[in-house]
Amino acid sequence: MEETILNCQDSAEGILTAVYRAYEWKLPRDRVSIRTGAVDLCLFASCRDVETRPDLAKKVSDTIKRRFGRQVWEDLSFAMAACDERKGTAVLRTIDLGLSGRIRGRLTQGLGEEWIRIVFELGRRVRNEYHRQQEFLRFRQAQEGYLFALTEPKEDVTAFLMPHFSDRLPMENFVIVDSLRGIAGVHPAGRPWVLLRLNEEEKGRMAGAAGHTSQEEAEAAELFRCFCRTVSIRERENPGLQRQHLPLRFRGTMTEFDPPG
């Protein structure tokens, strides 16, 4: 039997819309895969593009929460944020297993099933990246007065970072920019946050914002760098251990590793 590839937007809404279409079109779930982005054509497979529909995605998410609980929904949400081409298919097969009634207990703990195990592994990977970004993300103050942070995460975690920092900075205007994916989380003071996809001009403007901070920010950053240098004991420096706790990939956007101004 021919396999069907559903090609959708690389987002939670895109994947959930593809899940809805798989059921609506009565496609055999064991012969369906969901891909995000470019798809390589192959023999004995047909490809169908799926347009993202937020209303259909919400129907799927509501069903997941009602049938399996909010914890399973959270597990699937983290898995859908992974940078991995298996995630869409893994989410579809996991939901199908849950609806079949074969899994006892919490759905995402049925690790004897391959696709549930993939969801678990992807979710754990994204959670680890999310927690690291919480630790290593640094805000700066732009000349216009708002706060901004540039980040380059391995996984698409901006949507998880925004609630965390909105709770801690509710009355601040701030922006978190994922430079790799061109996504920005924007939080107006005292109002709900939103996610935006940046065009090339906007990405360049945000990338250049690091060089146009306020005078107060420049002075505070220099004091912070001075503090970090002062507390370090040169005779006890251990670069290997430092890289283990703070990998090099995070340091390019961290204030304490900026070159002296």
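Here, rigid core means the biggest group of C-alpha atoms that superpose within 1.5 Å across both forms. Positions refer to the first chain, counted from 1. This is a predicted model, so every value here is computed, not measured. What changes on going to the form predicted in complex with its partner chain:
The Cα shift for Lys58 between the two forms, taken after rigid core superposition, is smaller than 2 angstroms.
Core-superposed comparison between the two forms: CA of Glu237 displaced by 2 Å or more. Core-superposed comparison between the two forms: the Cα of Arg225 travels 2 Å or more.
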Contents of the next structure:
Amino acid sequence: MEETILNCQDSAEGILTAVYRAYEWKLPRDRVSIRTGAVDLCLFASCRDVETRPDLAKKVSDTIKRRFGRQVWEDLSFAMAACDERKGTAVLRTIDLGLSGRIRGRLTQGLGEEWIRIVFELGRRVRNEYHRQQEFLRFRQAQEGYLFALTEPKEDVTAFLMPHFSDRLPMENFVIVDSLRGIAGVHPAGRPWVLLRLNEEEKGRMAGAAGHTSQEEAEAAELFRCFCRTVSIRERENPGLQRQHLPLRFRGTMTEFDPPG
Amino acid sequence: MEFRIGQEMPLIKKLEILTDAAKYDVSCTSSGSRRSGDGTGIGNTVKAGICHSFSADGRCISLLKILLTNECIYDCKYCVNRCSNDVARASFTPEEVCRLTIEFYRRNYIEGLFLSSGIWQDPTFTMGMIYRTVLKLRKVYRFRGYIHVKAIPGADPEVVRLTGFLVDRMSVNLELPTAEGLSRLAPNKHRKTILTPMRQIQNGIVSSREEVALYRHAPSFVPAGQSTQMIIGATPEHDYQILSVAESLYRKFDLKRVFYSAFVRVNEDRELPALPGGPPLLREHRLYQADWLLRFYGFSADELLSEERPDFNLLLDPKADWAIRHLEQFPVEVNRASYERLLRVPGIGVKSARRIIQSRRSCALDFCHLKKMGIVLKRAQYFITCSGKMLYPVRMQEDYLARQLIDSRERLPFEADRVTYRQLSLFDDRRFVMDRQNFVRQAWT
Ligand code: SF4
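Could you switch over to the form predicted in complex with its partner chain, since the one displayed so far is the form predicted alone?
Every component of the complex follows; first up is the chain already shown.
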């Protein structure tokens, strides 16, 4: 039988809707792929667009949690945030393997199976990026008093960062901007956070925010730079080791690496 | 925010002096506590801790590590702040420490505060100032992030107790591995005054755990446990002595972490070794690796070293070194071996051992699976079989394996020694190890 490609939005909801449809439409799972990016001409396969339906996605996520537990749900959520073409298909096949009952123990650790290994690998990549952003993300204070962070994460991790920072800074107004994907997590003080897709004008405004920081911001930044400089032990200096732990790609947005002046 | 609070000295200058004075304390972890935000204050803690930056020496910056003051009435020979040194002195007010912590924290520069201090007037007064500072930070600023403070030996136990209910971690530095070393280099300090607060904190932690089990809202005492630090290479102890001290601290005092700090010669003093090669970083690194083996891999100090062989082989990590001296225990069959045995294989860590146990339930594992799971086959291949087969036929012979495992590209936390690694053949290695250890000791005598 012919291959089917389900073409969906690049988000967890999009992928889970496609998973739902694969079952609903009774497509043979080993011949279905889920694509989240632009699909090139499908010559040897039939292509179907899947429109995102939050209610259907929720049904699938509920099933995953119920059948395989919270841990597996978390693993799959991380995998779905990866910047990787294989993720949709890998999630579908992993769920299918789980429902078949062939995997003993925690589903996402059945690493003997190729598709589960992919889910595992993608999840690991996203988790790493999430941890890195928890470490290296820097807030700056805008003139208006709110905090903003400009980030360029390799994977789509803003939705994971928001609960982390909302718990720590409940009384702050803050925004985390993913400049690469044009996504912003917005947290108004004392209220729940939301995720927004930025339009062109908003993107420009957020990028410009860096130029409008407060005097206090300059002072705090100067103090921190002084701290970082001083805390290093001269006899142990080792730029290679520093780079190994803190790759150059993060430094562009980190206060302590701002060019002087 | 007002950073200058009517002081004679600008805050940034104070910060510079009091960071510089605190930097030789190596501990900077923010791990061991899990506390979520309360919805109105500021901060939380995560179990594994978070590093936020890395300084030019490659060490992690997780906490705002400062002294409250670098005034000190003591005269420890190895310390920049000793009273006989003529250095710029400064002191923070509790308010200044709080503002710095909060402003750094909300920008995600740090996980919290690590506050230590020189001995200001007397130990109890100093501990009292530390207490007042963290009390303000917790109660006035509602800070729920990580706090690590030093317990000052000789301070009134009541102040130590009160402080313990406000902080995540406390540490008392052992400073030097033996009492003799201590009396030589830190004449004002005594083993007993150091061990007394350590015991007090240990007991406090135990009884607080019991109370929390009974009453959920009982305040918890030092929830992230206590740690300590030893200076390595300032006195002539062998690795075996140092590791045995660490082991008994873990066992008898229930310490969370022991830190090793390669001695940096900051003072001119004839009691201090010269160390022309710089701080003994490779030795420090091996001690950390061995410490890891004690805590997570079920090794004991006696398995790794002995009176006859009291120092680590600087060219091999302690686990590989142990393995090639115990070839009778290998190879290990990956599809059947217990977790404990897997852990002893070079190239298999805690995570990969767990993954192996999990995955082999659904199918027999081969080398390809292992590789994808993140097992370092380059090291593990000599010690394992998959369904009875080795990856390549190898000679199970000590010298041969040692040569394979000496890794010229080993990721060491410093660069200086790498050249030596590549240049040496195994037979020279042993001499090199000897030389190096003798050298350290000679330098000292
Ligand atoms: S007590 Fe000793 S180690 Fe501590 S600050 Fe004073 S001189 Fe330095």
